[in-house]
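Read the single chain below, which is given as structure tokens and is the form predicted alone.
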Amino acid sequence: MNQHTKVCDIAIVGGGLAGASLAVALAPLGYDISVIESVAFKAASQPSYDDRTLALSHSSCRILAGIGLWDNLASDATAIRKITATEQNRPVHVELDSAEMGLTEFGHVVEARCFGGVVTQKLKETKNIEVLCPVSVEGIDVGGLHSKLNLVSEDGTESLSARLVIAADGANSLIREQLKIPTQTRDYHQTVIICNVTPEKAHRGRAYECLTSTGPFAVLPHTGTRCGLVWTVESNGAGQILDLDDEEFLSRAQDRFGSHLGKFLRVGKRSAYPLKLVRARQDTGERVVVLGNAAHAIHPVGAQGFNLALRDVASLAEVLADGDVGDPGAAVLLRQYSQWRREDQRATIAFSDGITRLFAHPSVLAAGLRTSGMIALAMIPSLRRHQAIKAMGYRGKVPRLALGERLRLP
């Protein structure tokens, strides 16, 4: 087999949603960037660019605009103008209206496949980004002025030397594992089933989330007359629901959702993903940053996972843009990034994990806490506003890109 060594400034392992977005964000800083992805982007098994609906927060849309992706996404994006939150079999409901906060929307919904097409095209068009795909990483050596990745492709093996390696290779991160970075894990014993449905009535930009003991049941506004359906179930019953014919699936979904949008008329392809918490105990190492699901794979309640990753992307890009040391892997910069992101990551993970466990708990005390919380949100406008601001990604130190500002470029 042939073997030789390539050199770059920044190597991003994982070309999914977070990794590709980071490459685009860092490109204007002038670094030579390599993106390593093991699965061909057009392959049916490519996990990031499928039919899932992505609920992008207000700050995430600003970040995507700041890195030059939003203009090509906007035509296929659907604004979330109102949100209705309920608890199953309880009368209390919470109404969030973006107009109440002086906004036109809380965020937008886009299809992951559409996002993938836009960001992949941007990678191809950007001269200082090289995409190595399909290429697998089989090992990493860190230390000194560079880290070295051992790559394998159909053409043979080679080494890639980089001043900074970004591990954006998912919840089962090889890089994180090889560096022996400890993780906190929790299996929720829940599986999320995702598909598109067409309801009888127009959604008018309203999103619905019903919190249940087996996780959220959400209906999100989508392009045209479609909605994205997110149905969380106990894992041991997920196969049965996936195997239902379309008519029975729609009937059961209707029973769970009610008649808010009339009758569900059609359903698209269904996909399922088991849910667990995976949190890296540290998100930086020597010339390494762990990012996206590799750093924090969280429960989809509140749709915070990818939005948290985009805030990580924006923060890392800002740290590297403002750094004056000339080395993207310098320890002082990675330490600054990690300290910055600690509060937002901790609070977002605590929220998604806490809500999931609270609504799954069968005790009377937990039920009382849930109901009290929902009543408080329903009755106190200032509390609703506070929660909405945090859900939109504005907590702690906010990256400039999330505020609609530009990075400082060389």
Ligand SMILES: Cc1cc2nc3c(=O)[nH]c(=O)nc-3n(C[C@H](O)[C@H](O)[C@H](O)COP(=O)(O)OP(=O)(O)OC[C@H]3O[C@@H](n4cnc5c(N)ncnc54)[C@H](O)[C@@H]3O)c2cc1C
Second form
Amino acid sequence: MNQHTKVCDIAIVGGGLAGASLAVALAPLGYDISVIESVAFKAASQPSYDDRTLALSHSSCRILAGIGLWDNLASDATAIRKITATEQNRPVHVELDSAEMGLTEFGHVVEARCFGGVVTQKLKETKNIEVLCPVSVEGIDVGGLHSKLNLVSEDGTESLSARLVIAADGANSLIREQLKIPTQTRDYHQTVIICNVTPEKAHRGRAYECLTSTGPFAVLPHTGTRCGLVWTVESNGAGQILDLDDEEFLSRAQDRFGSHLGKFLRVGKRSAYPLKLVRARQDTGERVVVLGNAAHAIHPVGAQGFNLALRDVASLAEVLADGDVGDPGAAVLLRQYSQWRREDQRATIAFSDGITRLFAHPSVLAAGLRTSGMIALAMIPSLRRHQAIKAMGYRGKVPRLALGERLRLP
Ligand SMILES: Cc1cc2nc3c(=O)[nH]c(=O)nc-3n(C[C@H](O)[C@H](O)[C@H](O)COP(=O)(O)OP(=O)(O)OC[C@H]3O[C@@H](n4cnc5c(N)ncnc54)[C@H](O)[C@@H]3O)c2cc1C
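Next up, the form predicted in complex with this ligand, please; the one we just looked at was the form predicted alone.
Time for the whole complex; same chain goes first.
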């Protein structure tokens, strides 16, 4: 690359799940958008588009439909029609049925790699999106009418100026660090192991989540006869479980899960992710929005991380579509976005962090709270309904795209 400065309206640092979705959502507004991603989209080491199964909430599926991604995702998506939630070693279980709520499903399960194929194809096809990959951002200067990014690739260095920079560069965000945005962090000392399993019986669209002291153990409906297994363990025991041969691994997983779906017959490749809460104390700065894992990397209990990011994406797109100031980085718009998102972000993070800590706590009081909470949910239909609506992404001021409506286009 040559040593010159390119200019665009919006530069998105990180073309992962959140950054790429935002680029697609903003493109119809007519901005010149650059997406800078350091790891080739199809590389085995791509950190965002890997083997994890993503449970996408009802509102997320609507957002994805509204930004034109759902049609190409639908054939690889599996509907979640029923949910069984239990607490380890306790008889109470909570049953949720989408039909009882007048819905065909609560959401869908999609593999992150498959999402990556669809979203990156859309990036390539969209005229006003330029994808710079593999290119890394190694620095940012803010101030004035543009923020300036320093880009590095194997061809050399380059600068890119943008009126708005989106830091969607993951939990260890370099942009967040360089802008000295403080974070709240909490190491859960838990590691989640994910893989696909093939059980004897069909899943029939039912998701299972068992809450244990070492985190959730979940079995999600997946394409064909497969299910996505999400097994959270204490980090210091994770290596041992990863090293088990397939037969022993399946036998241990079966002991945890029981016989809801008969015998687990086969298991696929296992991957592990140590779990930490990382929350930026500000989600905007001068001409900057911090998005996705860079803003809030949360525990996967309840499968809320990307769903929350998609609501942020839909809200930011709405603020920019409705804003009548001609500058996507205008402070007034970023303030509006930040104020809007504060409550949903706070409540979603508090839920995933609170439930993880409540289930890990050894005290009798915590055990009492857990059990009485589960009993209340099992016995009171209106409470179940209330919780399900929030888990589907409908809380506070819901973005238009999540309601199935369109953005106001120029
Ligand atoms: C096991 C597991 C299961 C999960 N399940 C669910 C689920 O069911 N439902 C749900 O809603 N959420 C789920 N999540 C959360 C979800 O994965 C995250 O919310 C999501 O990955 C956030 O995407 P992101 O794009 O913000 O960050 P990332 O996925 O971390 O992507 C960041 C991108 O930025 C790039 N990058 C980093 N630095 C630079 C740089 N300097 N220059 C250029 N590019 C850079 C990286 O290469 C990467 O592609 C799960 C998480 C885990 C770990």
